[in-house]
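Heads up, the chain below is alone and in the form predicted on its own; it's given as structure tokens.
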Amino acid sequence: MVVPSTTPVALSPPRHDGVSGGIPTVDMSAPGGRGALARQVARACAERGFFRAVNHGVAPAGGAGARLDAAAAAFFALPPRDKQRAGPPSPLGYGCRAIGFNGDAGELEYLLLQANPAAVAHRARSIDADDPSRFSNVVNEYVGAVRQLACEILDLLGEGLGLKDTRYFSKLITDTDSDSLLRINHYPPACTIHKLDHDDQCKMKSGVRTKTSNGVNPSAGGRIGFGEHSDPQILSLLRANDVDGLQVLLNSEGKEVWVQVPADPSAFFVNVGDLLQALTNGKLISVRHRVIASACRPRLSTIYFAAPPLHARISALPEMITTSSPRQYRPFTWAEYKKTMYSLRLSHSRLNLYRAAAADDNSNVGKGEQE
């Protein structure tokens, strides 16, 4: 089922510490101790599926993040013909406007890279023809730092959820066959989009759509930079410049509302992915989000998608299945889920296709991965 977008409205005032405008903020320096930090991370992922991580110790000013931003900015400043040598995306490589294979479009251009040194080095030959190692070294340095932060967050989740093996989640993304990705998005200034000299694939138009009582209607306000979706992987870590645009779909008093995420280039924004929702039997929420391209300055964002190997079996952990919380999703592999993802539109709710049959729910209580 396609879930249409809605107009952004404000959430009610925050009800507890660490939440501003509906967006939880987590201080990764753990001023209250590791136990309190683990509980805070787990609570944010269960209540919102999203949080702002500060004092994380990764990508400080002038560090790996700044070097990657400079390399990305240099690439996106190249003439269209030079950039197109790194594409078209299949799905990796350079892409413009077209997102995926099913008609989704946005006001952006991007690089999508496999997050391993060999793959980055291979792709770098078409991204930085003058000195491929210059680009690959910068990307691999950044990936190493962000993967370490992702592992720390996943281990904290394991502790906060009371898992027997608190490193279960992080082991999935540190496997040598991990299918993790790095995506670099560049959103040109909205006020100059119509002047850009793109090729035919970059001339697709998109409009914001709103959810109303009468159905789905186009809206005159803004353009879709990147359409509504959830991330299919385990966890996503996003870092962007100081330009607004990111919105998350949150629940407020029983209603789903779009909430603008204030830009913060010093922070990481952490999203729960579909696989983590399935692994926790729905305890953690894979948040839906989008980007609205309305600023008159370019927006640059970098997202690390932490994913398991293709053969990894995704099944709710035993601790997550109880009599009062029976199995929600049937077991599947990441390869199977990824194939489904490519067959659907961006906004489809993929996990709904993996719902466990009602007749099987109670029989699987307590079996977890032993099924």
Ligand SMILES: C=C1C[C@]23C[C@@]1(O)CC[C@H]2[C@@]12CC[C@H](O)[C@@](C)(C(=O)O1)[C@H]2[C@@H]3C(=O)O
Contents of the next structure:
Amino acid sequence: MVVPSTTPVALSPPRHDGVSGGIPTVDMSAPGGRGALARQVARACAERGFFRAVNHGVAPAGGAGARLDAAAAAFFALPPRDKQRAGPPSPLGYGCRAIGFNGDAGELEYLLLQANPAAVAHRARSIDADDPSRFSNVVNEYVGAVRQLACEILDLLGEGLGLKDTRYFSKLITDTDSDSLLRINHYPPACTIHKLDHDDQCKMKSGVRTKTSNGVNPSAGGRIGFGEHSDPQILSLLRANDVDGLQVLLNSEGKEVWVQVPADPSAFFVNVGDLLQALTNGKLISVRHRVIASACRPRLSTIYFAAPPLHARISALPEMITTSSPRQYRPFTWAEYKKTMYSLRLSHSRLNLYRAAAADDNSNVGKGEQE
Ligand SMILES: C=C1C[C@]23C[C@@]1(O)CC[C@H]2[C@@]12CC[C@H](O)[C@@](C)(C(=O)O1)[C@H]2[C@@H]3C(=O)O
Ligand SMILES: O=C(O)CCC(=O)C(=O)O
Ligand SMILES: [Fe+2]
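So that was the form predicted on its own. Now I'd like the form predicted in complex with this ligand, please.
The next block holds the full complex; its first chain is the one shown before.
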């Protein structure tokens, strides 16, 4: 059962195996050898669907990450009218408060970009009109670095799971037609004076109306920055500044509890997406997470969503299917899954619509079923 509260559980002290407060930490440069690292990554993704990657070698201080953060901060500091030129989100582009097409909303503004150079160059024209290549160079540099880390983690997973083709997952996301995204979220401070600024900013836009979202009452203790959901893609890599807000839904002694993820600007937070859960026949779990944006300072986060090409067939790998672990999901394409996901609310457990047992009855798939 989901604890119906925005108050997360307290953290417990670190365990000997790198798990602190239920959140595993993986040292990507640990000396223990590749086999041990692969097992650690696979274990974290199987037990939690989530881990904190440290010493990853990407975006060290002053590097690609810092340059992207500076470009993003400069964009979000622009007057509302200038930002609106990069919106409304289609779903790509600049968005303010409204998330997706079905009435979800959060206390944030964002840029959502297709993570390939041609698409970034095109979008940059409306994001940095003075010098579009300045913005696209910074984004492309970051995407190149973070994609490399995503591939490394996916290869470790391939090894840790004992796949015949250990590079199966990483090949999906390096295909030239890969449908990966980069999202930059800016959560304004929750303090009243700034909140008014943000209200003004969002009023400028198209007058999008939103239904109450996510089934969570923000007055129960926090402002919903980004409502509860799982990420639909293969793997997500998140980096944020030093402002807390991210929470993950973890299982603790048979109960589901929201756990606060302490901010760590030097780390990447890695989470398993729906497609990886389907490809591993449910062995790895697509973790549900959300952002409670109650801090008095702005939170800036950047998420790389590693995805396959639209035509990729998502079917559990043979090694993941055994007599004791029969096929859980029917095969589908990423294009088919995307269509379903855009017809649903943010919090929907959309992968359940593809359960093998439910496959004979496809009446709910892609028809905008609401929870
Ligand atoms: C409400 C929605 C927004 C979303 C598409 C969806 O219909 C359901 C999934 C949402 C999500 C969550 C993770 C990522 O932030 C995102 C870009 C994605 O791929 O799926 C968003 C979508 C979005 O904001 O467009
Ligand atoms: O902004 C964050 O910290 C997380 C947002 C998120 O989960 C998402 O954009 O999918
Ligand atoms: Fe997410």
